[in-house]
Amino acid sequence: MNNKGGKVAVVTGAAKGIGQAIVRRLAEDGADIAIADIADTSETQALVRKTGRRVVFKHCNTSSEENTKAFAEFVMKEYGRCDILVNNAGIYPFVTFDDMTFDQWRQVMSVNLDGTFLMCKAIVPIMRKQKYGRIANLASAQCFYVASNSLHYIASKMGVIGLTRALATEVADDNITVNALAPGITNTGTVRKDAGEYLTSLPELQAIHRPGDPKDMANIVSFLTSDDVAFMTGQTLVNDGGWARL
């Protein structure tokens, strides 16, 4: 979707994996990038510069209201606008319900759901003034089928879907669309490290018998943040190789 020339995209959680692939794709589409992360993003920044686009980075804990407000101010100082917001930052620790503590529950909710809310809260006012914006939130295909040891994660991502639907209604008159992507099992470094066995077992349940690649997810985000979605909002697109088949 090469209609992002001159646009500015904010992406959270872009040091590696899906977030890094999203940043690279949006830069290839012609957007300048602002990265919010708590990790080292130098590798991702180098990928953006290879495309000829500009990139800036600021350490940002997206579950902190103070951090997200400061990040929005940083983006305005650097670019003077923000056209695209991709809420990708998230965690997915595996733990059974019996072993799950309230602190673990709150940590996942804080990063996955509170972080999405706070970034939207910080960036939407910029988009309202511009009368333009594209927001893409990362949910999860796990919301649509049976999955164990992920109660807090699935609850947080269902919250992201609800936030997406409700926010879409509130900002539509300002020419802002809000949609979500629900990835299936994706071959990232974190998944290989923490859940590598699923990369071979889960694809057998899919129509397409391979795990997703970060590029597969970045391609959908490119669409959701393009001018082609001017009439689509409040939707969740599942990209899981045909497991959920909604």
Ligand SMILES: NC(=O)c1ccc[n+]([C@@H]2O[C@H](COP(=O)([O-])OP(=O)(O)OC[C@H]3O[C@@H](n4cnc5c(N)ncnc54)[C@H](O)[C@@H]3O)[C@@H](O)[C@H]2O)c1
Second form
Amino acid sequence: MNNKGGKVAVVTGAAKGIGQAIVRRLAEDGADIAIADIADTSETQALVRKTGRRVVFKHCNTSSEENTKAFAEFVMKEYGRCDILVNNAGIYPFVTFDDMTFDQWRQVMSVNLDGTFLMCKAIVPIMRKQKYGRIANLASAQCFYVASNSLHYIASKMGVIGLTRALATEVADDNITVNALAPGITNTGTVRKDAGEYLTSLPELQAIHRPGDPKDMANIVSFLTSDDVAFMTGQTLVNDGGWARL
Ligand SMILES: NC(=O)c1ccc[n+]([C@@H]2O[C@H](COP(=O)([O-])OP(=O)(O)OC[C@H]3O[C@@H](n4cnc5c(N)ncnc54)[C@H](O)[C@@H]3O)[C@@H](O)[C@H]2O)c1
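Having displayed the form predicted alone, please output the structure of the form predicted together with the named molecule.
Okay, now the whole complex, with that chain kicking things off.
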């Protein structure tokens, strides 16, 4: 299912967590992988090699235009094509509005929203030439329910949803679809470290009383980046155990 043989997938923020699970799933689907991250991705690369697929990595801060342009050139040099882009890199520091500084606001906007824009700017021209592309952007289910201490984060992820809707319109004629995934609370190392209490409190509000697993998110990204998603674009799918209902 979701066969991606012969396709090349770029995934950002794949050193760990949801991004790592996405890379593993897309490789299992048959795609060759290019990882953009600021951290060491050797663990993720090893997972790809186990599937028999090819993987390349280049250090890339997705909020730097210089870095994202260089990354797109790197992908073309290595693979000569790019069919799938998953904008997963993101940060979610928790801070109240009263304590939030403008620097903190800018930092979250710069990684979560500027980073998504810049990667699309770098990769979409390649997809346009190929007349094929599948883009999946990571938003958050926090956009759809009451959540505290995340004003900059929720604003940035609403921006990702807006970017997804607007870009979908602009690239549709070149057979490129753009959709977003909004995960609910998901059991990653960063969540365990920074917000472990949410892993038990939030699932109580869901229909399915457990936190998401990174694999749950990877399964939906596998679908969003498949050939099956040829007529659905500009959408945001919520994958949160059935709390938010759109
Ligand atoms: N975990 C959750 O509960 C949850 C819920 C909703 C949405 N999300 C979203 O899913 C995505 C992944 O979340 P996660 O929990 O796996 O995060 P994580 O902290 O486990 O991993 C984030 C990855 O992004 C990389 N990264 C950070 N800044 C970067 C930059 N400037 N350039 C390139 N790479 C960068 C990190 O090195 C890391 O590999 C994020 O966009 C997050 O907002 C997560």
